[in-house]
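Encoded as structure tokens, the following chain is the form predicted alone, with no partner shown.
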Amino acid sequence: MAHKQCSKHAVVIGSGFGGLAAAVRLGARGYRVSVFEALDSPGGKATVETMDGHVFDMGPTIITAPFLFEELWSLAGRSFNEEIDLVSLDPFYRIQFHDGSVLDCSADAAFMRAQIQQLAPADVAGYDRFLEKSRAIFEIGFEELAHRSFDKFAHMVKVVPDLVRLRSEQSVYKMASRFFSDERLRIAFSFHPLLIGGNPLSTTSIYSLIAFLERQWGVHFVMGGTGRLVQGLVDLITSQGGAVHLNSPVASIDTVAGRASGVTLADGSRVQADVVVSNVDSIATYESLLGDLNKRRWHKRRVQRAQLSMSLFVWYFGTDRQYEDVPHHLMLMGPRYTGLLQDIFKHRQLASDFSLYLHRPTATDTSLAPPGRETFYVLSPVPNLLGNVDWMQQAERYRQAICTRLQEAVLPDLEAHLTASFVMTPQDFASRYGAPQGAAFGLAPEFWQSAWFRPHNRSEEIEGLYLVGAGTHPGAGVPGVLSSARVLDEVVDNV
């Protein structure tokens, strides 16, 4: 499909989801859009990477709310389904506790009943008033109010009774704790905010309509991995016109009279925009991109206070066996739960018990690994660099401690069958993603670090500069980076 260009060139700092859409929407929109992206490859957290025959996507790997994605196909002229192959995952995934019950999450409300009743009998009607509470606070806090611009106070003094009706000021821990008194059953209806960064503990419980949202539409993984994924979005936004440039760092946003007028590159060239739209975490973008600028909102004292979400611990890993009998997606939960997150978030100390995300990918897509063998990838949430934890003296003992808890659970004889094996720290989302203290998620999603009172779309600092990605409104996880790409609909001018 032919596009007509523009003489407004818009440049897009960061090539995570976040900035992919924004660009395919920029360019849908008659935008001349040039993406700079300071590492060898598109993506963002979402890269890839191989070793040994085995294909590892670094970051995301759960696929919900599809018709994001559908969106921005068709705003290139293109076919999202004829294109990209995503497979419905049913159940989504396996939750297994410390005493080995497990829970498996589906859609399907009577055989999450049959579980339930298996569990714990007494929380069977809790479940279906949980879900309903979550169906409504999906319907304001999803449908309503993701893609929606909170850049003016008015807009959140709208939304105020919703979010008093919808006791948003309570956490997801003690919103699930309502409804269900069995604590594996708080635990597994409590721990979605993990998935973008968050504390259940403190989560607005407006994050509970996450559990609804994968009822919704389902989740999903795709085919390839969600590497596919940021290749198709590049390929679209080369269709359109635009370009995608690698191994292209920024050093700073360029200003003219309080107006974003391009980029510094940091090999010193400078590249002219009508529009500069930043996918670099939020804090990051007002401390370093816009260093010397002097601040209205997010000024350095501002800054200091934010809270910033948790770290992760990565060890990604080949296997020559298979474990059919592992899911795709396993939770595999430590003896502690609230405990352990008070150790993570508060403490901020490395605890000797953890929680886990265990991901199979060729439990779907065999392609991933050699014949024969397995593709993983094992998950910790770990304290921030706000924590005192030397991780160049604990990451192999961490992995070593993973790797023993892998083979208790779910994977006997783990060490003797490695092939592939590297860890990312939290050290390497600092150095790697320029996360601010390594947080994995930018900033926390608290009650006052949301909507209105996170780091605005339309930057709130300089005209001509927008924000995409998990730093601002509406949040992290890749429905929210989508979603604040489709804001920026509302908030750039037309050309």
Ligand SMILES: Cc1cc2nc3c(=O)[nH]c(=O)nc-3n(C[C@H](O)[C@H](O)[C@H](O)COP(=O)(O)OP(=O)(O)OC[C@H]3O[C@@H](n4cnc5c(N)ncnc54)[C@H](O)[C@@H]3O)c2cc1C
Given for the second form:
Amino acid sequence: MAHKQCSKHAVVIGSGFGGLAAAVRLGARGYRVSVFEALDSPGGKATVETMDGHVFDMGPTIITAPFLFEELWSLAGRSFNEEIDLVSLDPFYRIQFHDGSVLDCSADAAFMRAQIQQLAPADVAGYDRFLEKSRAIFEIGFEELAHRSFDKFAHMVKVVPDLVRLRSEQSVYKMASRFFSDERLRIAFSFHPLLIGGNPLSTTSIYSLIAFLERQWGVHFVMGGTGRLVQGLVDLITSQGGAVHLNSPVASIDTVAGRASGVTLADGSRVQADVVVSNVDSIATYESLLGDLNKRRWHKRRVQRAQLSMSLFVWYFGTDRQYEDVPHHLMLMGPRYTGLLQDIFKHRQLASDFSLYLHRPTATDTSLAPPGRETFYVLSPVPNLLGNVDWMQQAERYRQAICTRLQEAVLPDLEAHLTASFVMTPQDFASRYGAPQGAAFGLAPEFWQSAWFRPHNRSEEIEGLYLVGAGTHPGAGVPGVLSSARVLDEVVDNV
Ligand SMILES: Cc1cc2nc3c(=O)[nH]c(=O)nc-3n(C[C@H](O)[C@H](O)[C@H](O)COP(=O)(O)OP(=O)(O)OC[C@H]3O[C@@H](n4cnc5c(N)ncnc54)[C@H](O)[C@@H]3O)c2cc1C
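Can you return the structure of this protein in the form predicted in complex with the ligand rather than the form predicted alone?
Let us now look at the entire complex, which starts with that chain.
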């Protein structure tokens, strides 16, 4: 697509999925776009690392709502389906409970009913009612709320009757408990907020739409890994005439008479802009990049009261043997659920037990490891840095405990077959991505931090500044941050 020459310049700070999607959208609307990224590779949480021939996607692996990507490709005049090889996984993932029983999750309701019949026959009817309820929530929560700007209180007031009708004051776990009596099914149909940093015990039941999102558009994997999507978006931006500058941390957002006028890079150089889009965590944007500004809404006291998401401990590893029976996505549940969630979110202490998500991309794409080998990562939700865990001390002990659990449950002889190995701790989330409190998903998805209550996509503080990414509306997760960029079409002026 030919780039429309235009004098208006948009600067995007950060190249996470939210920032890259914003850049493509602004480029398609005729802005000259420059993305400034602090790291040496694009993608934010979705960057890629390689070690000993293993290709590790560092973050997102479960791709839902692919139409949000297709839209970006078509805005840039390109074909997503011709450029990206997306495979649909069915079943989506396996949940293995602590008693050894399993549930393979799929959009096929008959297949789900048959498994529930085996696990807890009395809950089959509850499954059907749960589906109906989550469809109703999805229709409001995703189709009505996720793509609206919510920068006026009137928007919020308008949706209150729906939120009351859907009983959004209930938590996701409470909602699941109304439909299922078996604790394993309560877990299976309530763990989803963890995928976006929320506590299933307190996150509003509106977020049970995530489970429905999987059913509606499927669960996909990108051949070559999620990094292909990142590279694809970077290519779209350059094909539109935009530029992605790596190793270019932004030190501050410049303002003139209450309006964003550009940015100052850490090396002191200044870049003028008509529009500034921050893909940096919203709390960090207001605390650091606009540190000197007197803020009306996101002032220091308010920011300090904000509740941030939990963090993650992620162990990336390769093996010199194959584990053919292990599914692509496995949720390996620990002995406790509600108790563990309280430890992570309330007591903020590192428990000795854990629930794990194991990713085995080589189940679908063998090219992500050398022949005969496997590539994995395993993640464990852990308290953010408010928990005062000394990760320098704990990381290796914690990794070994996870290794032992995996070895016992699904990966026999793992220790003896390890090749590549490295970890990300909450401390790394803070230092690598600049995530306040090492929170892996930014502001937690609590009711009082959602929609109008969340930092708006059109900044409340200064004109000409817009926010995209996990810390703004609608929130974390790849569909969430792509939707945040979609909202820009509503709130950013035309060139
Ligand atoms: C391990 C893990 C697994 C996940 N799995 C899934 C999944 O399977 N499916 C799913 O949908 N979601 C998943 N998520 C969530 C999802 O990855 C994130 O919510 C989403 O990618 C965040 O995108 P973002 O736009 O907020 O930007 P981020 O990814 O947070 O990127 C922000 C970028 O800004 C840059 N930056 C920060 N400060 C500056 C500065 N001053 N100057 C310049 N650049 C700066 C950072 O370096 C970073 O590149 C996962 C997250 C993690 C961590």
